[in-house]
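As structure tokens, one chain now follows by itself in the form predicted on its own.
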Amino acid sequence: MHTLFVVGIGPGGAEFMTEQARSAMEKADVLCGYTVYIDLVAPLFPGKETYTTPMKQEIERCRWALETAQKGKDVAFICSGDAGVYGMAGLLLQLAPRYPEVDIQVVAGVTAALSGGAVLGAPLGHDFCVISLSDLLTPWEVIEKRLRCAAWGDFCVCLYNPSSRKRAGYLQKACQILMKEGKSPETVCGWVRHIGREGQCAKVLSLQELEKEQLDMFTTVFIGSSSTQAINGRMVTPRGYEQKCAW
């Protein structure tokens, strides 16, 4: 039996890669992937095979690299972040019954919602929720609930693929439905775009103010709760410890 190998890499840097993911990596024959990914992780192992397709052929890449696995090599299938939050991991197990004779095993990786979160400061230090604004496979309407629902919950919100060029007033119009639904105007926000890549760069500002920026699909929002703050130009959701102790 071979092994198809799901492996969350992080944001790209090398820091930022698990020891098991490389592992993983120095273990597959063939590295698979979105080609931004590939190219990404391709460098630190120079010689190894590797197989590319670009967005929008998920389901394609998924089914290669399980037959590849089936036919007697070892895989990494490569995904940025974690490979179970908006990655493939998921997918990949949906159609593993198709290939009895593989393995697969799912490597975790660090997720925008945790690197992000650790450029800003401690935004989800409390009960969190993580939203992604793409319809491509979500109806909006789920979405809106969704975000109704965070609201209503007071939860901190992290948003994944805020905008882009078809979506370009999604962010604007999720903002209008948590303050709609009871978030202050006010409200502690951040966001930080290519994290842990060349070019990082964040913000802190409110929830009024985020409403106004145009940002895009290499950026990760943060949307705090009633309790959020900014100290020293860093977003802090406090736990409750200080109600244990005078401070």
Second form
Number of protein chains: 2
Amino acid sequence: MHTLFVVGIGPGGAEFMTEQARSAMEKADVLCGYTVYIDLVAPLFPGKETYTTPMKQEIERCRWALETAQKGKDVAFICSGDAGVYGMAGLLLQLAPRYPEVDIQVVAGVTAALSGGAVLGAPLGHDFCVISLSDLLTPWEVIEKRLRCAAWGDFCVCLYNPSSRKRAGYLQKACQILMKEGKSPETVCGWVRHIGREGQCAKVLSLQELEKEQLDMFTTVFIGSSSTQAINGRMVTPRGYEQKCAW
Amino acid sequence: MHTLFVVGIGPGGAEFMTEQARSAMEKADVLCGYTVYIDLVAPLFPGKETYTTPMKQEIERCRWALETAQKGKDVAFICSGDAGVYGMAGLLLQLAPRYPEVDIQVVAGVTAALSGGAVLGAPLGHDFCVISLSDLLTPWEVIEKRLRCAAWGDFCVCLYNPSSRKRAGYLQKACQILMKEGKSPETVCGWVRHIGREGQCAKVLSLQELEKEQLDMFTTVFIGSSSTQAINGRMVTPRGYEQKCAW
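Form predicted on its own already given; the form predicted in complex with a further copy of the same chain follows:
Full assembly next; the chain just shown is listed first.
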């Protein structure tokens, strides 16, 4: 019985990894993943075998990892952020029944909603939704329905994959849907680019300003609820303690 | 200028902390927080000064931390899970304008949606909502509206604070609302109790079975979308790769 660790490494830097993630990579015989993520972690484990594939070869990469574990190696499959949230844990577990000798262990990591949230302040301090704007695997109608429901519920919203070369204008469409369905144009929003990496930058702005931003795929977007505030340049969604006592 | 680190430590054990969280606690002159969390981290930093207050004294604890930092100490304010998600970063940032000498740094951590998700498999592999069932600070009508919107949007849902002694029956009410608003009684669900701690246990079950469970406040609940599956005893929400190629 060999182990396939599916490891969420957080935004990238070693300081954002959990001890559990580091330990799983140490135990593994081979580190496997998308080239960019392996480049981030390989220097921490000099001499460790690595296997990389380019973007959009997720199924091949997962099969390779499961086959390699089946054949007798412990494998650490590297995901950025969390292993589960838009990560590869799901696909690996879907394929797992064909590899009965492999024990899959999922190692959680700090997803961009949390690491980006910390940069902005506390945008997700109350109930929130996480929605990906990528329609590569999800019909746009489903994404649009979820945006509408997020607005109706007055949720804070964290948007992953706000745009890419092929999907220009998706963030603008999302902002328009949210405003049409009840979010005020003055709703406090924020974005963070290159979270925890060189060149990190962030901005707090209104929803109507966000609609005009040109953001890339390295950016995570936060849209407040009706109670979200901008305080000293930070984005803060109160939990509600201020209602409970003299302030 | 002194620093108040708001530190998310994850579910509790040292292996779930990030290096950034550990480093912030090391740098701090004093560790401050709810007694249970300080008991978890104090043994890692022998001799470090600590300040604890019991539950429900959040505002007093935050004021103490800000005043102590204002007076010249670096303080690490300990939150379980993430610092922002139902954590104290929001309240501290709300109070911060009264303490202009204090630099607040938020340190993200692995919230229960992620750590519990890893135990179950990959329940949050696609768009999801996080909702707290606690009505101590949020009117029940708001919680109910968010549950309805989560069902309409076919989101995966992670429920925090599913019950407590004073709030028996809230999880049952939540399950009933979700079913009434469109989630199938057969929806794949799961729960995890004492995540990452001694006595951790977990179960995968249907929504109609979940409705009959008696769970306590140490439990995190996951409700699938219409595409969530039970695979080899794990709870898995596919991202959709299986539609893209021969399977």
